[in-house]
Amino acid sequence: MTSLPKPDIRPADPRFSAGPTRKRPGWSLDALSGAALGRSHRSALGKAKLKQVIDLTREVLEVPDDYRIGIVPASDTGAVEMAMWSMLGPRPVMVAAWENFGQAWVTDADKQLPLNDLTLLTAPYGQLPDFSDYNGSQDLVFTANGTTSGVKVADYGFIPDDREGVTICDATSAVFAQELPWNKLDVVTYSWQKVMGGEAAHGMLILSPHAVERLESYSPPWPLPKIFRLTKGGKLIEGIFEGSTINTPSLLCAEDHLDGLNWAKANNGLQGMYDRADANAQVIWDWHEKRDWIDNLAENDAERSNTGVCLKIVDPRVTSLPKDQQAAFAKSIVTMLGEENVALDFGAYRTAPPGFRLWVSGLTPIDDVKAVLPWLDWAFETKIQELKNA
């Protein structure tokens, strides 16, 4: 028997997972009442509903005024390739990537692009790779905060304001939720579903004007599909970014967008959702950094992610398995909670090392934070004293 006793509070919403993440507190269907359903996205109204989405977004995430703001196919990973394959080429490419979906980056520069000058800059999970090498030159490809790792860039000093080339950041776990500093980025791109709980399949591209630039006078030699490209006859194609996309959006989605952004912005804005995350974040640190059995995933404790908290197991008694074992030994305690209703899809990434990882942007209340750590240890001395009785 476990020495632990069976929490009595639970978290009110036991949704912890990365993407989607969960909706804004009091969140419920009536939301989407005002949603454009059965129209056209080329309509008065769905252009309007579109451009209410970028106008909004631009208020919300201060994004300054001639950066350009677009609604892109494909959620995150659509705005990050339609950019790749949009820009690289004509300069030196470095690609910095430390988890899971960095490496995606990784394998369209260096397996899918022909790209004639390439440098892969890569660090294991827990650790930023060395940005020492960008000078500046070359173009850069990069995650703001490692989704599956959580480690995030701290510090973006090593980009030069007078850059010749253009960063492309990937920083769909990090907006809304970590400080982006618009002068070092001319490609910034994310997905609705991350930390505003929105719904699939819409990217968001918030272009430079730098990166404006590299568009209008650079074509690829490449071929690019019809949802890659932003440019006709040489220039941006403006309609993108004032809300006639090039698809078909869902403007149920958009709705529900809003929605999550009129939240946020009633809500003390940008700064309520940085001081929201971190709020929560701290919670769990403090909660790790008193126990043996557990350990924040990142080593340098101002790279810690505020938004998909990481946390690794360090028990010898489970470190000591065989991996496989170990990855069961985690499961296990993510199955049991989920069975209790407490804590919902808060596994590790599955080529993580074992442990989980919890979502607590600032959508999501401290109380639920709080009440679900309790449940943790309760589980994991179930678990060991499963695995001393095998």
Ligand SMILES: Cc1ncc(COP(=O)(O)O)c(C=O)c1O
Given for the second form:
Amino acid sequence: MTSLPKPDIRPADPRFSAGPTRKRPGWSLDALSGAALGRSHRSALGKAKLKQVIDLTREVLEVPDDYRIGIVPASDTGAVEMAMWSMLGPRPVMVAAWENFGQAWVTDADKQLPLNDLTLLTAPYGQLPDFSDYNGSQDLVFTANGTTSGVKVADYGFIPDDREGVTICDATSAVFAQELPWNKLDVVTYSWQKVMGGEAAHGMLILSPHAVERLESYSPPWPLPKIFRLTKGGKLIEGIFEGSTINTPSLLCAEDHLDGLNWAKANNGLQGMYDRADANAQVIWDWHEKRDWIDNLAENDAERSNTGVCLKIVDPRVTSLPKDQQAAFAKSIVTMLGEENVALDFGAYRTAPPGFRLWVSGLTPIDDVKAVLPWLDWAFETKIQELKNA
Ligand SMILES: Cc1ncc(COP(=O)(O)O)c(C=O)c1O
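Given the form predicted alone above, produce the structure of the same protein in the form predicted in complex with the ligand.
After this comes the whole thing, all chains and molecules, with the earlier chain placed first.
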């Protein structure tokens, strides 16, 4: 192919970053005008705002009535680690990882926590590990959607409903885009800045009754810092799940998350979020299926993510290059489209195979997804010509 003409339609919004992600359509700072700024988070108003986040989360995310929902410090990482440090220890533990963030929980379990009976289920980028050894007697830590590989858990059937172990699911890039089977999940965590485009600050920690049982019946032998403590005197601190946060939250961020939740509610709720993410991802899948130079990083179609769609360059003119040059080639495309203000921050994660990651959850207008693809073709052909001429 000779070089392609430069496309003339740009996405209206070039932000395709996988975190923080773009905000909902039509967002402006006016959305925050009702924030309880300068007020105590323990005042009636502050607490009401936090309780509203919890109540609206239950409604929009369709969280079962008997699950607790809490706002916790330190974003998704804080929520996952407080669950791991508070609950793990009494049973054998399995940690599954198939990309960068799952690997972080492996490091926690393997190198930081003193766990006696630990099994790691791992897989390379593009694949899921084999979950068949999980039989419900172990505790399990896993990500619902591997953000840096674009591979999601497509079938949670391997988790028995009547398990004794607790399942800790980092769902930060899955929630509000992929259905979460609540009966399989005891701890679900996520942040506001990922699928809901909110401001980054806090984590959400959702607990099943089984998770609460664990918290109330087990006290870990290691010290727990105050920001990890979910129980007092062997009882769950219920206030955390009613808006009395452990320490000071940002009421500005809370307002922003309320705005995102209200937008989702007004736009066909959870199903609307699922449908828009699916339709957006499908646009990219249909595009790469017609191309020889690019493919989905996920090897199994059923496991392809509909939030951070991860793509790898498969053209032999690129794959025959040494790895660092492949990465430089992909990066030159990211830089080129950034300079054109077509797409920003969409490079593959630094530890992932060279390529791209386009965030397309339920807040991204489909026309922007359609508009970015001809630019990728154009940038690829332009860079291939440069490579030939070098
Ligand atoms: C799957 C997953 N887990 C954890 C994190 C870390 O999230 P946070 O920065 O909210 O702590 C990320 C961030 O992208 C992620 O994608």
